[in-house]
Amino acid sequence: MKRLPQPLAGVVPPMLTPLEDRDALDCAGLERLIDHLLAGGVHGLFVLGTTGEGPNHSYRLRRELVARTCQIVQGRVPVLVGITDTSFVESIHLARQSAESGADGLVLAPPFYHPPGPPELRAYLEHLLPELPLPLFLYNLPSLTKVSITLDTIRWAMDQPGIAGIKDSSASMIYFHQVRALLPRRPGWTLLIGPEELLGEAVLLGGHGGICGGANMFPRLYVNLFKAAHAGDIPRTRALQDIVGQVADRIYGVGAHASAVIKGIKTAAACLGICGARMAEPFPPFHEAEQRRIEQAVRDLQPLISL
């Protein structure tokens, strides 16, 4: 089992999955994206998360993405792989293949079709952990899984050597602080925030960093925000967090449906010449009018990113 930083601190983008066709990776776009992220100073990469449209991809494409990502990264930063699935066996298969490819950790949200109760989720994890070859990060994502990982489950998880931390995407700072208060139970256990609009606050108050979708577009902005908050520089944290808020308003606010966030990030990445805007089916990319709004937003935001 590879060793990860304990805790894993900083900005770990949930990486986009560049697509050339329905079930084909854009390999050149993937390399440009990874180079862009590493040049921006990110502290790790998380593939096959929500922003990476993980559950929408075939198992073949997931395996190829993991292998190619690890090959490009070459150990420069930790690579985490999302293994969330409705199939217990497929989660194990992807975990093993990820370890063979050179990944450093795994990320798992509760199964999302038949939502487990707290005792069932604990039993699920008890069965899964012995099968996993890499450290596991829990993923609290109640908006999509219909399950919130309870504090009792987290207390239990902190006693499991194979569980290294949690990504909290509940968007509840009450929940975040309840988890943060448990950290002394397990020194080195990682607590990462999901919504980037809460990154500065979360780090100032004791979180270890964030898994920020916007870092696919502007990685240096999010890294600088993390550094300012980690240093306790409140004026700079506030200024940079305000820019992150503008990114959310201008990029994520285009479109009327939940898919608009990923569509916005992919369209912005295309505007920046990183990779195409193709979405995993069945979702279409933005229409031309929406693309023009994103293009204008990227032009307007770029001068702010270097602050």
The other form holds:
4 protein chains.
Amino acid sequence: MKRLPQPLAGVVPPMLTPLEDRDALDCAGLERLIDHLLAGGVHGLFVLGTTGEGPNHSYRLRRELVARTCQIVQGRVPVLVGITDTSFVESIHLARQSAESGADGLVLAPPFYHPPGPPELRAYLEHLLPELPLPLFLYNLPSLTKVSITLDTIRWAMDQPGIAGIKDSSASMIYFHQVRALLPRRPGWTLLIGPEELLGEAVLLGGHGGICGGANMFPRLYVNLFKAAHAGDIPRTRALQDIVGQVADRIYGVGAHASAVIKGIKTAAACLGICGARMAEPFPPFHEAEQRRIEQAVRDLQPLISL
Amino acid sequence: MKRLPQPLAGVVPPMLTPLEDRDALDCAGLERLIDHLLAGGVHGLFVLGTTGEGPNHSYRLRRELVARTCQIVQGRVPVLVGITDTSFVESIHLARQSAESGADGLVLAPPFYHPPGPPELRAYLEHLLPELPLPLFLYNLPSLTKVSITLDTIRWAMDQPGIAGIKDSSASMIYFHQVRALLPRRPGWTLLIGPEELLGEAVLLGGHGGICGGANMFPRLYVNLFKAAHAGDIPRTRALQDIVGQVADRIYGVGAHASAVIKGIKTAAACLGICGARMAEPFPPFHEAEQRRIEQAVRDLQPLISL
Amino acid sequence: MKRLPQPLAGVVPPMLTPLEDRDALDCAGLERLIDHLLAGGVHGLFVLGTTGEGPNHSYRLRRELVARTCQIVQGRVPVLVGITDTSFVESIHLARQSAESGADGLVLAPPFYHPPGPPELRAYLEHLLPELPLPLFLYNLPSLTKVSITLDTIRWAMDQPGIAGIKDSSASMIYFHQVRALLPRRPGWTLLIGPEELLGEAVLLGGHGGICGGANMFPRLYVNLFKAAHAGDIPRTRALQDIVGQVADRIYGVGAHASAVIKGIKTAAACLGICGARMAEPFPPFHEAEQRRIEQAVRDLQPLISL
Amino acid sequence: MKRLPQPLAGVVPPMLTPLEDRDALDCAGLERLIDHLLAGGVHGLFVLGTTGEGPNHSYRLRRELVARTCQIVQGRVPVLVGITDTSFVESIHLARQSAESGADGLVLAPPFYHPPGPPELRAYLEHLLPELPLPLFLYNLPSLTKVSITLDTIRWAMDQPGIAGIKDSSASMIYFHQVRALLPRRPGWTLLIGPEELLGEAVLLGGHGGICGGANMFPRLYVNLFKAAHAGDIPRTRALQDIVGQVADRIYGVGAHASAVIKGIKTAAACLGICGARMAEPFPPFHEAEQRRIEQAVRDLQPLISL
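Now the other one: the form predicted together with a further copy of the same chain, given that the block above is the form predicted on its own.
Everything in the complex follows now, all chains and molecules, and the chain you saw is the first one.
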């Protein structure tokens, strides 16, 4: 646990899961991806999140990914593991195995099949916490879990030694500021933002950083944006945030379904030679026309990003 | 496969999963529950569905439940197993183990974390079908999966020999009738309704039956309602449907959250001496005041139901 | 008030508003439309509803429509007027003018800009009722008003002498049956269903009829469906309901936006020579390709409907 | 038109509508309110918006309010009038009368009963623009209108000389930044934010100001926040934004329904001696307990605000 900064500030990419086959990791791609991210200056890694298609993999593959990632990272940055699951028991299994592999923290959104009400969510967390061997970050993601973590639950969570912070992917800055206003209650508690289009303002106004999917492609861009906002450099924050907006527009706007963001990132990572574009089921890869649009976008964006 | 009627008509309860502990089946309760359901005349059993808290159990417990259920049922009625999962590989594992245990069919809603778009869902099903050892029933459940199965997908599904029918839990009778209008394309294809409040009209107008959660408590009521509707006895259909409405009002209206229906059924089953009220995580049991309201409801409803 | 049957049973079409220009009634078209509807055997007329594009017209045109409709109908069937408005005062003005013109009843959905909470809706109705010169039908239409009328509000409404019934356009048969179960509290209180795809089952199970938009095109079809269901003739109900499903599929499925239903009905009415297809703002008419699809649909449907 | 700055920057409160009776303006209250706002340094007034309960008033009262407001303001700041309406013709009437009264601009959300699709909205605006005697600001308010103005529509709008800008009340900063990224296409085009909790970041990152409901109570707070953000003073922006967060928490969190914000503001304005708390139908005033919570909140907030 000692390696986890309090708060955990900066850019912590939700790492892609490179695949060779339906149930086979692309181990060389994984190594290249981690090298690419660490070379870009990221402040941590978050595996088995939404962008990592976490819930779509077999448990065997999830365990392998955690073990290999920790082995490659060798403690250079903290590794967080997503243990969100509909099954309490499976969450615990993965948490334990993550600790054994050397991970540094856990990330958990509410169980996402049967949505728990606020007191049910709290009871669930009360049962879960004593079983967890690593610090926990809550994950607010109402669009996928159908549950918004209430401010009362967050107040309660701040009193739990085992809960280290929250990642907010609600995309609501009103909610984000409400959580931010609670931070003085527990110094060192971490508040990270999910949507990368909001990283600049989240950090300018006192958030600690972001879980930016786009950092899989262009880690330096997001790290620079974080640094500019952290330093209070408004013109640079605005300029870099606008490039992030163009990344979203050009890469995430290609697909037609909810998978568009992850497919866009994974396909762009393939264009950049990092790892293959193979998606986990239920997602087929992009069609050729979509792939070509991503290729063109990567070519057009690269000069902007190296600024 | 031979035991599956075409169509599978009647009442197929989504069976409760009796628990002794967080990760331990209540085997005696399971046996009592199955006896109770078969004595009530149900036409099949569906395990590991929404009411069975399927996704909330460990895989170990799921496998045990399937094996024991098949063992107890001994082919007296068809047993369907819910294999809905975010992970393709885990769905396949459970499907195979279900076939080995002697189950008769599989039920699958779309993967429910990352919602697939219509062509993605179809590609996923195309990949899945060759791996399945048993006939598949689709499960339309947009409130929990965030995905509605389109009519185009259903038209396609009717052309797949491995797909035997659909359970529609959209609660939209407009949608249900649109699916029903497609039935002449494939004689023997099954259309079952989810919400028990709609069983009467679903069957009066040509649906084949229902997956009625309330049948865990009062199997005979739902079987009688099915029979009345199937026979075109409108006054009796209306009278029995109204009793079902009272069950919903008195039992499902007690809880405050989305878990209210399942908690209500499981608590009532405990009142009836069938199995304990223990819920799978993330759900704590009802508080005492809620339990007493369920007890009273069961007492008040029983005279109506034995009519 | 004397002409209003209790309950008001049968088919009460939400009448199209024929337009000659942006703010000019098509008076000849109105006369032809009313003749067509009455010749088809409808049991009442509802003007200025959703299908009548009520809120989209100027108040001047609304008043003129009410006056002319009452003049043409001459008491042959009851005329109901939609007075739904965001402004209390304008609702009252229209209600009074409707009474002066000889209308028989009023229809009101909750104010639809700022959605009232349940106690606010009740207070509003308490203030409104004493000002109304005609019996009121509530109108439940959550998709457009963002407000669902609660069962508690309906229980209260049944105790108000000035409230004569409800039109439910929620499209939820679960809700419809919950309302239906309250009917014994006040004999003569009217329960009508909005979506015509649900008319059959609504009447089979005890509802009083429907506000069927499609009756503007084919009044006899909906009247026959009502009669079949009212008589308990299940095979005929099913057959006619399936033709209604085809009307919906072929006519309402042409447009791409929420306006598709109204545009489809108005364009089909134009094909049938009843009135022009001009829509009220904000809706432009169908493009030519869409018009041709409607023409073809009308040609294909007519042989079915005259059965 | 000459008085309208390009862009219209700063704080433009959506002015409360003081009422003496259901259909009677509180003229003395109106005068005090305008004095209070102008003394607080606001940069314009927006009457008949959401906070002004615009659609809830009779047209007579709306006309009177516009005329009196223009008379009192005497050109000291621009006056914008909300003409959002379900009826095209009534929007035009109010626009013309606003111009005659001396207003400076118009604000229009999409018609909010039947939601138009994107091409329908554009056709509607194409028909409307030639009829408008004053520059138009679009108003994006999907929570109440059920329609989000697409980026394509905004691109088109920027090419229309008669459209001067947009107020975005989507509460999505992702959307806001997407619109902001289009601003270089037309210098002088105005982008204002609706939710006051987002004013700081909206202006820090390049938006022009906000339509802040809370400015009815505490105009100086919002003007100071705007100035701090405009000057790039991050610590002061954060401090003032946090006070705005407390206003929201203490004043807007009292009510239980969607009316909570407007009721909170109007009740607080009454506590401050500005105008009465009477709401337009369908909203009853707060109960006494709620009123006392507002009184206490105003007392607690005042020392913070005068900082």
